[in-house]
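One chain comes next, on its own, written out as C-alpha cells in the form predicted on its own.
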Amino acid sequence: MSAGQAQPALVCRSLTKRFGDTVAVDDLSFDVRAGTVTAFVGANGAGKTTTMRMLVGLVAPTSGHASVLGRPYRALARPRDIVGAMLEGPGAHPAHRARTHLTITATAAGIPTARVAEVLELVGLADHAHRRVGTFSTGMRQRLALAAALLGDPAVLILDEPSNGLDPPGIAWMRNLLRSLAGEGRAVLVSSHLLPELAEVADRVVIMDRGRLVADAPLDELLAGRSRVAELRCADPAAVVEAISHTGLAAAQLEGDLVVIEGLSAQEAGELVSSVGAGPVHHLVERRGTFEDIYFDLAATGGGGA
C-alpha cells in the first residue's frame, strides 16, 4: 500500500488541551507526511501522549484541530484502515491467547481474520499465537500491541514508546521495521525516550517541552554545524554551565557532575574549567554533537504537561 505525497497524512493545527488550571499542549503544529519517519520527543510530561491521544480521538482537544488523510480521526469510517495506534499497550486479556485478541480486535473492525496471522509473522509472534497474553514478556506484548497496530495496513502509524521492554536484538529489529513501513509509503509517528535509536531511523524530528513545540525539522538539518562536542567532569559542573551562559554556546548539565559543551574542543573547554576554577577535571573528551545533545539544547529536562 501507499499513500499520497500531495499533502501531509498527519496534520496538527494549533492544537491546545487545559485540564483545569493546567495548559497539557500548548498551540502545537505540526506535519508528518507520508513515507517518513517522525521521532516526537519530550522529557516525561512534555505532553507528548496527551497530544498522541488527541490525534486519534480518545481526548478532546480545547482549541486546534487535528487531521489524518484530510479528515478529523473520529470522521473517519474505518479508522483502522487509515490509522494504526499503539499507545497503552496490547490491552489484551491475560487469559486471551495472542490470535484470540487479535481475531476478536480484528472482527469487531470489520478486518478479515486472514490478516491476524500475517501481522503475528510481521511482528515475531507466529510461534507464540496460541500462548497466553498474561505470559508475555514486556517486549512480547509490544509486539502484540504493534500487531493490533498494523491489523488494518494503515497508511498512518502513531506509536508511543514502541521499543520499550525490548531487547537489543529486538530493538534493532524495531529500528528495521519502521524504516520499512516508512519505505512503503507509510506516515510514522514515532515517540520514545531511546533518542540514538531514534537518530537511526528518524527523517523529522519534532521536540515538545512543557507542551510547547520547540523543534520541528529534519534531523540532518538540525545535525548540521554540531560536530564538536565538549564532555566533561569537574569539581565545580555548575560554575562551567554559568561561565558558558555568558559566551552565547550551549551547555547542558546533565546527570551528576558530567557537563556538555557544545562548540568547543577538548583544549578550550580544560582552559575554560580551569579559568573559572571549577577544577579538578575528572573526565574530558572531544566527540562529535549528536541527537541527544540537541535535545538538551532545546528541551527543558522537566515538564510540566500530562
The other form holds:
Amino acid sequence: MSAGQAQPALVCRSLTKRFGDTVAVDDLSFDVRAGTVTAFVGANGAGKTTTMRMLVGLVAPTSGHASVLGRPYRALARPRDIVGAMLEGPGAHPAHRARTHLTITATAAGIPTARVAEVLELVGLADHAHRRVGTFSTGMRQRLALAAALLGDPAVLILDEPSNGLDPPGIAWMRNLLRSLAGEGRAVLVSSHLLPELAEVADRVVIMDRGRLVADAPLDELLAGRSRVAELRCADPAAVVEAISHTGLAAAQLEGDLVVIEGLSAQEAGELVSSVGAGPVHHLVERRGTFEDIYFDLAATGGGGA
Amino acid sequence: MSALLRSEARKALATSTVSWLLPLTAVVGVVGTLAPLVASSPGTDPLSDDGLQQAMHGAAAGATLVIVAGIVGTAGEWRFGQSTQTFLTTPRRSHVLLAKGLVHLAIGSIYGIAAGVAATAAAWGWYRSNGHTLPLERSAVWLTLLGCLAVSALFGVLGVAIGAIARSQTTAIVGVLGWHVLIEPTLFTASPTVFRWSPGMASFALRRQPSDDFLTAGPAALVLVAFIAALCAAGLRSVERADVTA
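Same protein, the form predicted in complex with the partner chain this time rather than the form predicted on its own?
Following is the full complex, with the preceding chain placed first.
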C-alpha cells in the first residue's frame, strides 16, 4: 500500500490544458509525496478539478505530463490498487444500490467483493448498503464516492472536495480519516474550500489561481512567514497608532475602536500602551496569520469566487 | 477481460431499462407476427414461403428496442457520471467498449430468443385456430427466425456504437428512432435500388421480410456487419478522444 519515499507519488510537470480558447490549467508543476496530505486550493474555476482529472487520465493534457509512481495513469495495469480518486460524486447510476455500485467497480478492478462490505463499514454506510444511490443525501453520496476510492486500498488518494455536503460530525470524521490515511504512508492530494479544515490536516499546500500555480510549499513554512498580529482596545487608541507610526517597527491601523498592530506580540503591544499612557487596556489578543490569510494574499481571485 | 465482462454484465442487468425492454421486445415481436396474419387477404396462402416469412419476420419487429438498450448501456454512462468510475477502473477505453459490445451482443441474443419464442408461440396459435399447423421444420420458418435472432444480436452492438458516438442518451435514441422508423423507409420508398444498401433495409432483408427490392440475406448480413463495424470504429475514436469532465 505504501507509495514509498524514493520518488514522488504524484508528479505534474508543465501541465497545460486548453478548452478552446480557455486556458484551464497553465504550465502547472508540483509533486505529492507519500505520507503527506497536500492541500490543493483555489477559487472555483481555478483548474483544480481539471488538474485532478488529468492526473488520472480522464482529461488529456494539451501539453506537459502527469504521472503516478512514475507512470502515466493510463499505463497502470491495476490502477484501483494504486490510486483512489474521488471526483465530483460517486458516479453511480441512481437506480443502483450502494452495494451493487461498489460490486460492479470491484469486479471490473479484480478486487475481491468481500472488500465492498469493508469499505461500506469504513465510510459509515454499512446500514445503507441496500439503498438506491438516488435516495442518498449529498453527504451519503460523498461517503459512497470515498468508499469507491478506498476499494483497492490504494497508496495514493486524489480527493476533490470530499467534505462537500458533510455535516459537522462528518467533516470531523473526514479530517481524522485524512490524517490516518497519510499516517499509514499514503500520499493524499485533497482539494477543498474549507481552508480552516485543510489547515488542520495539510502538510503541504498547492495554491492555484486562474490555472496557474501561485504557491507550493509546506504549510508550516508559509505560516512561519506570517508576522504576529496584536489587537487591542484601550482608552486612547489614536495615541497608540501615532506612537507606532513613529517607531517604524510595526504597522498599526484603527478599525473603529480596535487597534490592529501587525508585527508586535500582545506583550509588546501592552508595554507600548503603558509607555505612551494610552491605558487602561480593555481588550488585548495576539494571533498568527492563518491559512486563509495566506490564501487571500496569494490568490488574486480568492475573494471573488471561493 | 473476463472481470470486465462480468462487471459490464452486472451493470447492464442492474439497470431497470434493460429488464423492462426485454418483455416489451417480445410483445412487439408478437404483434409484428400476428398483424400480417390477421390482416392478410383471404386469397393469401399462409403456408407458402412468402406467407410464412411475412408472419415470422415480425419476431424482430421490436429489435429497435435492442438498439435502445445498447445506447442506454453506453451513453447512459455519461448521463450519470458512471464513465468517470468506469475509466478510472479501466483506463484502456477500447477494452471497455469491447466488453460493452460483447455484453450487448449477448443481451440482444437473449432479447432475440425471447421475442422469437413468443412470436412462434403466437403464430402457432393463429395457425392452429385457422386449421393449420405451423411448419417449424420448413426453412422459411427457421431461417427467418435465425435472421431475426441475428438482427437482434447485431442491434445490441449497433446500440453500443451509436451510444459511444453520441454520448447523449436522448439525442441518440431520438436520432435512431427518427432514422429507422421515418427517414430510412422514406428514402427506400423513393429509391429502392440505392437504399436497399442502407443498414435498416439490410436488417429487414436479413430477417427475410419478403420483398423483391431487398438484398438477399447473405449480402444483407455483410452490409449490416460492415456498417456496425464502421460505427464501432467511429465510436471508439470518439470515446478515446473524449475528455471525461463529469
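Computed from a predicted model, the values in this text were never measured in an experiment. For clarity, a rigid core is taken as the largest C-alpha set superposing within 1.5 Å between two forms. Numbering follows the first chain given and starts at 1.
Positional change of G70 between the two forms stays under 2 Å at the C-alpha, relative to the superposed core. Taking the rigid core as fixed, one finds a CA shift for E292 smaller than 2 Å between the two forms.
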